[in-house]
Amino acid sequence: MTEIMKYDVVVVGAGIAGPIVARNVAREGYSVLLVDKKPAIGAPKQCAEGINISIFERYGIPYDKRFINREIYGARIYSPSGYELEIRYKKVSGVILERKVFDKMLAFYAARSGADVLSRTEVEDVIRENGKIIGVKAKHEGEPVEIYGDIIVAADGVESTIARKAGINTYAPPHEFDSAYEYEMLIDGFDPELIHLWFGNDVAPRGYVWVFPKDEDRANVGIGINSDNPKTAKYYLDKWLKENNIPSKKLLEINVGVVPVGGFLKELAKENVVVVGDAARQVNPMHGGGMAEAMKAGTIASKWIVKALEEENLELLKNYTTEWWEKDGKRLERVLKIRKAVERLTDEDLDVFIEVLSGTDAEKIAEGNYTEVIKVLLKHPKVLMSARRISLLKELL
């Protein structure tokens, strides 16, 4: 027998954006159901687990040691020939999370704010009435359930079933995705107060290798490369480990994922369906980080969901698309343009840029202030010797 449920808002997917929306809307007194197909929310993780410390205050998330593994004070960047660029702050700048705990706690905060939460609930289809989506069909612990909602939130990841079934154009060619491969492993020899990033066309085509420290001798060691590369991300990561004489037989966990880094959905809300997070490809295309972007989008989306419910006017949901594109879409499209220029850099270019930039420049990059860094590069003699580099950099001003 099919169980029937009814809520004001049904949120599909309990990654980052979904629980933020569920929490914010439930706080305003509306009935919300957050569902996730995994038996345990947060597992398996598909993430390097690093995030800027500012998100905790900005999005009202407790600074809880239960999901913070390590505090980070900066980053060290390595060029193909071994030049290093370091940024080191005097105070904590970021943290390495335990995503399995963090995601579950975000769902817990949503539940504590009044939302219902059902794990092991896989949404299989939408329910339509007179052509309009009025709910979703799912299986909860193998049993059929129909969940009706005034508003459906698609936070169901890169291959969003809900967005596609709502008629939102989610197509993107393979080149607009990165393939990521990561080991959680025993490793030592790296400053555990910093994250470490290696660049190079033979190291990680279009991407980078990362070491994000956890504990003193445990870290996430991973790689992201263009997904249409003829070789796999695992090939490049194993090659990097071998070339750096890092033993690879202390693997505690292996994570694989696809990261949308090529652009963003134009339409984020259609009728009563709202798309957030990876489902909307709201990821920073430069470094592939999606958690902070998901929180931003989830916050904007939940504001317009509440207004639409208050005024009983679903047309207001379109304002989520407008506001996101005005606040974050334009910024991320600028970042995407820079990322595409970075793709055209040779290893020699990367060596020169990393050699001549300072820690102060690296701080500006971390803050997203690329223009000032480009101006610095354009004044350096080693850059001025190359007409191609000058042309490439001027495209970005």
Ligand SMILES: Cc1cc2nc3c(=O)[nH]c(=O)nc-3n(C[C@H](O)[C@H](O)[C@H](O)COP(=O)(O)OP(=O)(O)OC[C@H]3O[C@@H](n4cnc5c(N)ncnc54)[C@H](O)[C@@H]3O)c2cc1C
The other form holds:
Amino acid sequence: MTEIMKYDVVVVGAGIAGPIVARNVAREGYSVLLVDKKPAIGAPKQCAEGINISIFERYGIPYDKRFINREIYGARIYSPSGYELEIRYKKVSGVILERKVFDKMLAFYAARSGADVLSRTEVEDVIRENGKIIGVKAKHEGEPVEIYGDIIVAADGVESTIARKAGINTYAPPHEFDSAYEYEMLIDGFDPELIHLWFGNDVAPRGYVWVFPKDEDRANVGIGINSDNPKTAKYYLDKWLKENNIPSKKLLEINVGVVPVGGFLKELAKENVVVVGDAARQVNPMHGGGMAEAMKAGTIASKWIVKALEEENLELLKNYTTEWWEKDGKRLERVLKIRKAVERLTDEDLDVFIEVLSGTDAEKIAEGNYTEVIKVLLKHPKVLMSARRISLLKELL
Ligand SMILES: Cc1cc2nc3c(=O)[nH]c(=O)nc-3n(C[C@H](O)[C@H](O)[C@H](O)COP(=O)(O)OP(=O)(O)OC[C@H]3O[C@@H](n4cnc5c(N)ncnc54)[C@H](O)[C@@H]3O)c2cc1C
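What about the form predicted in complex with this ligand, after the form predicted alone?
Below is the entire complex, every chain and molecule, led by the chain shown above.
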């Protein structure tokens, strides 16, 4: 027999975006169900687990040592020929999380705020009545359930099906996705207070190799490359490990994933369906970080969900699309333009830019103040000697 459930809001996906929405809406007194197909929320991880320290205060998340593997003080960036750019702060600037615990704790905060949470619950379809979506069909522990909701939130990640089923145009070409491959492994010889990033067209086409330390001698070692590349991300990662004489016989985890790096959804809410996080491709297209963006979008979405419920007016959900696009959409479109320019850099360009930037201007890069960085580059003789480099950089101003 099919079990029937009814909530004000049904949130599909308990990664990052889903639990933030569920928590925020439930604490305003509305009935919320958060579901995830995983038997254990958070596992397996598909993430390098790095995030800026500011998110804890900004999104009201406790700074809990149970999900903080390591505090990070900055980054070191390596050019193809070995130039290094180091950004090191006196204070903790970021952390490497343990996502298996973090995602579960976010779901726990949602539950503690009043939301119901069901793991091992896979949504298979939407339920329509007179053309309108009124709920979702799911399997909970293999048994069919029908979950009715006034508002449905698609927080179901990069492979989202809910948004498409709601009639939202979710198409993006393969070039707007990165293929990622990662080992959590034992590794020595890297300053564990920093994250490490390697760039180069033979190292990681369009992307980078990362070492995100979780211990003195344990790290997430991964790579992201354009997903329309004829070679695989694994090929490039294994090649990099081999070329750097890094033994790869102590692999604690292997993670494969897809990262949306562009193709942000134009329509984030349609009728009573709201799309957040990777499902809406709300990811920084330059570095592929999506957790903070998911939290940001989830915060805006939940504000408008609460208003729509308060005023019993689903039209208000459209304000989520407007507000996100006015601020964050515009910002990410600009970052996307920069990523597209970075894609055209030769290894020699990368060497020159990283060499020029090493030193005084490093903090501006870390702040994401790309305009200042471009202005600095445009003053340097090594850049001024090349008409191509000048025109490439000027396009971005
Ligand atoms: C290899 C890799 C490394 C990364 N490293 C970083 C990093 O260091 N820092 C960073 O900020 N970002 C990183 N990202 C990106 C980051 O992981 C995502 O942007 C982030 O997890 C997005 O959160 P989300 O809630 O939108 O989606 P997700 O975290 O993907 O959560 C979606 C959830 O929905 C569930 N789900 C899907 N379909 C259904 C269904 N039909 N029914 C029920 N449940 C469903 C899934 O099980 C999943 O739990 C990385 C990504 C990859 C692939």
